[in-house]
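For reference, the chain that follows is the form predicted on its own, supplied as C-alpha cells.
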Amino acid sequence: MLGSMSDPVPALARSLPKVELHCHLEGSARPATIVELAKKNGVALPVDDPTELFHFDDLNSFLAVYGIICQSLVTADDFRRITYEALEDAVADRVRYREMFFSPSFAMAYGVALETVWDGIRAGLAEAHADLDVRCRMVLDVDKGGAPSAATDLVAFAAQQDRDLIVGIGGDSTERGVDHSTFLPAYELAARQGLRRTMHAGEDGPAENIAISLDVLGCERIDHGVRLIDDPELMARVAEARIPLTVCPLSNVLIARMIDDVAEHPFARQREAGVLVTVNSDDPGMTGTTISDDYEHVARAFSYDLDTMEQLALDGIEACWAPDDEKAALRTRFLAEFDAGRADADMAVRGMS
C-alpha cells in the first residue's frame, strides 16, 4: 500500500541530509546553462524551443541528448561553472557528501582535450569546496561504447591524478552489446594504480552484466543493478559481501522506462534481502528531478517510515569510498541533523517511540 498523501514522512525524508554516489556531472547541468554554452560555442540545438530539448524516449534517445550536452561544453571555464552550479543545487538538496561521475569521452570525440575537461572540472571543485557545505569527490567514467584501449588510457591518466579528487573508475553508457570483460585490462589498471572501481550494470541488460563486473573486473559497487533481482543467488552473494548498488528510481522509470512507476521497482525487495542499497537522482539535470525527489518518492512508494529513511542516508555513507575518519564525522553530523529535524517536526528521537 502506497503511503498517503497525509503521511508526514516523504516530506520530512526530502529535509534528511544526503550522501550521493551515482550523479553524472554532464547530466546535473542545469538546462538554462545549456542552452547559453550553445549558443556561445555555435552548437545548433535540433529543437526550436529549448525546453524541448530534454525529451527523450528510451536509454539510447537519453544518450543522444546527452551528446548534445556534451558537445556545448568546449572550454575548461565551460567545465568549471557545470561543476560549480552542480554542486551548488546538490547543497539545496541537503547533499553533504557526493561522488560524482564525469564521462570525458564524449567531450573528446567533438575535439576537446582530456586536460581541458579535467582542468574546467578541478578549478568547479575547489571554488565549490571553498565556498559550499558539501565534500565532492569525481569517479571518471569510462564509455563503453568505445574501444577498450580508450578506457584503458582514460584509467591511465586517472591514475596520474590526485586520489583526493579522482576516487575512483567506472563505465557507463548502453549495455547492450557491450562484452564487459573486455573492460578487463582497464580495470586492471586501475586495481593496481588504487582506483576504486563500479559499473553500470543490470540496467540496460541482464543480471550476468553484474555478475562479470564483480568477479571478471573486480568492481566494489554496482551502478543501477536492478536487474539483480533476476538472479536470487546473485543478490543473495551482494547481500553477503556488503557491495552497495547505487540506485535511481526516477531515472529507472523516467530514462530506461524499465517501469511505470517507483512502487513497481525492485529496491524494496532487493534491501529486504539485504542488499546495501541506496538512493540517488542519475540526471537531475536532464530528468527535471532530484535526489529529494527520490528520498520522496522511495518514501510514499514504500511506505518507509522515517526510521528507515534515515538509515538508507546512513547507508550512503557506508557505500562512499571517502576515508574511514570523513565517513566517521559524516555519520555523527548526520544523526544529529536527525534529531534536530526531529525535533523541530516534534517527532520522537531517532530509534525511539
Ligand code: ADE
Contents of the next structure:
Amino acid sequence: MLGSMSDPVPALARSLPKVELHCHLEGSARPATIVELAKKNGVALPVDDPTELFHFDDLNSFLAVYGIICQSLVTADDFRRITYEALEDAVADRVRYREMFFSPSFAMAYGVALETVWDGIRAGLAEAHADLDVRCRMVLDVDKGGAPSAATDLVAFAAQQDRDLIVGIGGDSTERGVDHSTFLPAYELAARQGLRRTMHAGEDGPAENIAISLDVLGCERIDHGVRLIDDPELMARVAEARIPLTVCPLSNVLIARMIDDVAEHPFARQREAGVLVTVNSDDPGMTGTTISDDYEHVARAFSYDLDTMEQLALDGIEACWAPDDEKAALRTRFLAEFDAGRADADMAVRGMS
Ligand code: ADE
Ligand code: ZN
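Just the form predicted on its own so far, so send over the form predicted in complex with the named molecule.
Zooming out: every chain and molecule, the one shown earlier first.
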C-alpha cells in the first residue's frame, strides 16, 4: 500500500530509520522457517502451512497458536536461526536498534532447557551484530499465565547474564483475570539486580493493570497500554513522568481485536495528552505485517505529517534502554537519514514534474 500523490507521508514513513521496542522473537519467526524446523525436529504441526493458523479471535486464541509455533523450536541452533532472521527482517524495515522480547516459558513447556534457548539467542545476536547494521538487546518476558515463582526463577537467570545482552524483563501472555501484583517478587528481584522493567498491560485488560504495573511492580515502560485512555488521571501521570508506551497498532487490530481499524486506536489521543507513545510491530511473523506497515497505517489513520512521523522515530530513541552515548549516536544518525530521505523525495517529485 503506497501513499497517494496527494498524501506521500504514509509511504515516506515506511522508509524512516526506526527503533523497535516491542517485538517478540518467537512471533517474528518466518513461517517458512517454522515449517523447516518442525520437519527437522520431527514435530507434527496441525497444518502444512502455519499461516493457515494465523487467524485469531482474541489474545487467548492467538496465544494457543503461539504455543504450537514454539513446539518447532527445539535446539540452540533453532533459536540462533530465528534470532538472526528476525534481525535480518528488521534491517529490511530500517530498524537500527531493537529491544526484542523472548518468552522461554513456551519452549520450556515442551522440555527445552532455558540454557538451550539462551545459548541459541546469544549466538544469533553475536552473528547479527557482526553481519548486520542493527543493534539488539533482549528483554526476557515472564509468562503471566504461569506461576509467579516460575517468573522469579526466570528473572534470577536473566540477572546472571550480560546486561548488554539482556537489558530487562517484561511480562507477556494472557492478561484477562491475572492479578499482576502477584509478580512482585520477580519484579523486586529484577530491580535489585539492575534489570529494566516493563509489562504488557492494558492490551486485553483494564487500565488498573497499568496502574499496578507502575505503582506496585515499578515498571519503567508499558507494553501496549491501550486502555490508559480510560483513566485520564493515570494518563496525565504517565505523560508527566515520560513513561513510554510501546504501542502495536496493527497487532491490536489483528491479535487482541479490540478495534477494527487503526483509526479507532487511542494512539493519537494518548499522544495529544502528552504520552510518549512509540510505534512497534509485536509479532510480525504471525500477523504478516511489519513495523513499516505500522508506521504507514499510523501516518494515514491520523493524517500525520512527515515532521510528526520523524518525531515518532526519535521518540523510540528516547524510550529505549540503550546507554546515553548510544542514544545520542542514534539520534545523530536518524537526523542525517531524515535529511537524506527528504532530499530523495524532493528529487523524485521534481523528476515527475
Ligand atoms: N506474546 C506475543 N505477543 C503477545 C501479545 N500481543 N500480548 C501478550 N503476549 C504476547
Ligand atoms: Zn507483545
